[in-house]
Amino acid sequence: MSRDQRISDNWALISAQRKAIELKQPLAVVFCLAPGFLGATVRQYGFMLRGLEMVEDALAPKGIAFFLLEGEPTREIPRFLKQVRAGWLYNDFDPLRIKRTWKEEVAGAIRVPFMEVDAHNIVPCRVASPKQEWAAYTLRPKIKKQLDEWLESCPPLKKHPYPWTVEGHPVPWERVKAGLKVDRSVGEVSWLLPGEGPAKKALRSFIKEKLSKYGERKKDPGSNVQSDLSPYLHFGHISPLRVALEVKSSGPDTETVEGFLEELIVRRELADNFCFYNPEYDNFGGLPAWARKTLNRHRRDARPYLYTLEKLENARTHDPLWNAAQTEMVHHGKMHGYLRMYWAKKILEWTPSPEEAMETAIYLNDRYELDGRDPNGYTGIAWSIGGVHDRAWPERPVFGKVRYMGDKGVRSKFDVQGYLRKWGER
């Protein structure tokens, strides 16, 4: 278990029990603690900790053993494989370079089958498409020609019939938490509850409560119709597909909840896409060719202003919009999505160069974001800073031909002084 960290509508976890129970063996679901992930800090390592105390739990009724285990991946799950003489490997899916190199080592090291299952997109990555899409237009009608043979709901987790034997559980979580050797100054955060009935919680709250409003405010931080689901997807602490069968169901397909599902599916699974087909999604040599160009043409246009990374970190810039912004980030551990383009297009144009940017942006996006290290945020930072998945506009100064967000246009769309209010100086 690596990406999705829950028992519910899991379907690499179900793939693994079906397994087992044909060949009459026990099953045991295995997470490896890292030492150090994408300038991951305790905030996301305390989020995520808490979250699998919960599947712990969850799984011992099942009679499904947990087994934590400390260090680097490529060493300990074969030394683990080895050890319980394990018969198959289930993993779930991901897209991330680093999840993709760790799988490579394991799979030369084992001697067993290891299989990998999408259990994160509801079209898996490799289904919906063969190879890196232009954009939201063309990934589009690909999952809407498949989304019906695959929107359908995951059997439940069966009590496994054979039971493990293996000691090791449970895992003592109080001393995995004290041992991190992990960055301490970005400190948890308390307004969200990590695991799966926090976040189906918080589903239904979305539906009930902010859904009808959605698509009309969905634009404006002040109106609180966010879902605030992204860092439970993240974690996998609940499905894409769970989300999409409740807000189905709730009502008729209505222009607001097929805006959302455009977001939950095709915008999430396109940034899948991106990540898995572009091994450069995190830097320059990534962007399009058109984007590279541009920029490289305005290499050397003068900033209005240039800002170091402390600065931008402490919020200390000219701009109060932004620091708003930032400040929300490192306090709240979550940006407003709108904001999030203007965050990142300000980078660009506060930083010499958009190699530097893109660092920049990622650093900050990463270190502080319940929901960094995530192809949401990869592809958002590559879509503000070098136009993946856009179009060429009307050139400009620094920007060229990429998108340009001023706070004039962003001031219209939403009341920024109440932001100001409750994000500004602190």
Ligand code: FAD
Second form
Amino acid sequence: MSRDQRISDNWALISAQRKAIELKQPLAVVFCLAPGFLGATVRQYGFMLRGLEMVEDALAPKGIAFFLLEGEPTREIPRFLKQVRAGWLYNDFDPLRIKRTWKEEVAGAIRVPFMEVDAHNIVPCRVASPKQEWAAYTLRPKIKKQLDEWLESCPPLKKHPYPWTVEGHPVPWERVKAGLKVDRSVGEVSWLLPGEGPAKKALRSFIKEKLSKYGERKKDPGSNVQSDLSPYLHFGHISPLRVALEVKSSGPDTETVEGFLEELIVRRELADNFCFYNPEYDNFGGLPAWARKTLNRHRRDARPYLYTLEKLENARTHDPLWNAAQTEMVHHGKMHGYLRMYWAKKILEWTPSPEEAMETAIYLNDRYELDGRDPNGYTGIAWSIGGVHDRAWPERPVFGKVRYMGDKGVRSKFDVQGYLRKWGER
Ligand code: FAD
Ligand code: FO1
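Got the form predicted alone; could you also share the form predicted together with this ligand?
Complete assembly follows, chain above in first position.
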């Protein structure tokens, strides 16, 4: 278990259980806690560990063991498989480079069959498309054509008929957390509780209280109609399949439901598609040729403002709206979706090169966002800074033909003063 940290609606876990039952063997879930993960801090590790503790608790009555390994997955997983004389290994799907490298190395070091099951995408990434898609409009019809086939409930995990008999060692969670060698200067957040239960509760309250307003108000950071599900989806505390099924069956009207599912399914799966088929998803080389060409042509354009990483990180620019968005991310751990575009585009405008802009945006996003280090983040940044999944727009300084977003446009969309009152100057 790696990306999909839950027991319900988890096709990877269900597939492993089916195999174990077929072979009349016990089943164990293993999570390997890596010594570091893409700049994650205690904010994200704390959230994840609490969720994993709930996974351990939920597996016990099912007769399924839970093991937390600590160290490099490429060493610890093969060692563990050998130690318990495992017959099969199942893993969830993840398009990120780091995970794919882990898997390749594990596959090379073990002798048992190794299966990968996409428990994160509704239409599995490889099935949705065999290549990198140009934009949402090219992926959408491919997904829509297959959606009915995949939009089906996942069976519940059974009480396992062949329980794990070896003496269990409950994970010493407090010790594990205290021993983490990660940056603790970015504090944990208390407004969102981790785990499967809280994730389902958040989904129910979104459907009841916000969904009907989602279509018309989602671009307004003051209206608070977003689902706030992204941290849960990122850590796999809830399955997009469950979210889609619940939203569909409760939906106020077709247009609203379709609007939400466009984000949850098409945009999210487009991000997995981009990261899976483009190994350079997090750098300038991964941008489309037209965007690299136009950004190269405008490399030497005068920048109206240039800021160091320190100034950006501390929200010390001339732009109160940008500073407020940065502050929301640093303190709250989740910036509103609409402002994320503006935030990233300004980093392109205010740093010396598109390479530095991407690096800076990814660093800040991954460090502070609870949902950072996700294909959605790398793709959102590549969209904002490098025109990925977008088209060419009228040419202008610095951006070239990459879509520009000025503060006047943004200010016309929502109550900026209200947002500034909440997140401005601290
Ligand atoms: P809702 O509006 O309630 O959407 C529900 C779900 O739909 C989201 O949780 C997400 O899974 C999906 N979704 C919504 N918008 C997008 C989108 N544009 N692209 C892909 N999927 C989408 N998302 C992350 O999960 N992690 C990130 O690190 C991240 N960084 C981003 C950085 C930039 C520069 C940009 C432009 C976007 C980024 N996004 C990221 C995408 C999007 O902004 C967030 O998914 C969304 O704001 C999460 O809040 P929510 O769950 O309340 O959204
Ligand atoms: N996955 C793991 O398998 N092991 C880890 O130690 C680990 C740490 C981690 C920390 C922060 C974070 O945001 C994610 C982390 N993940 C870890 C992976 C995560 O579950 C996601 O699968 C990917 O980040 C996105 O696909």
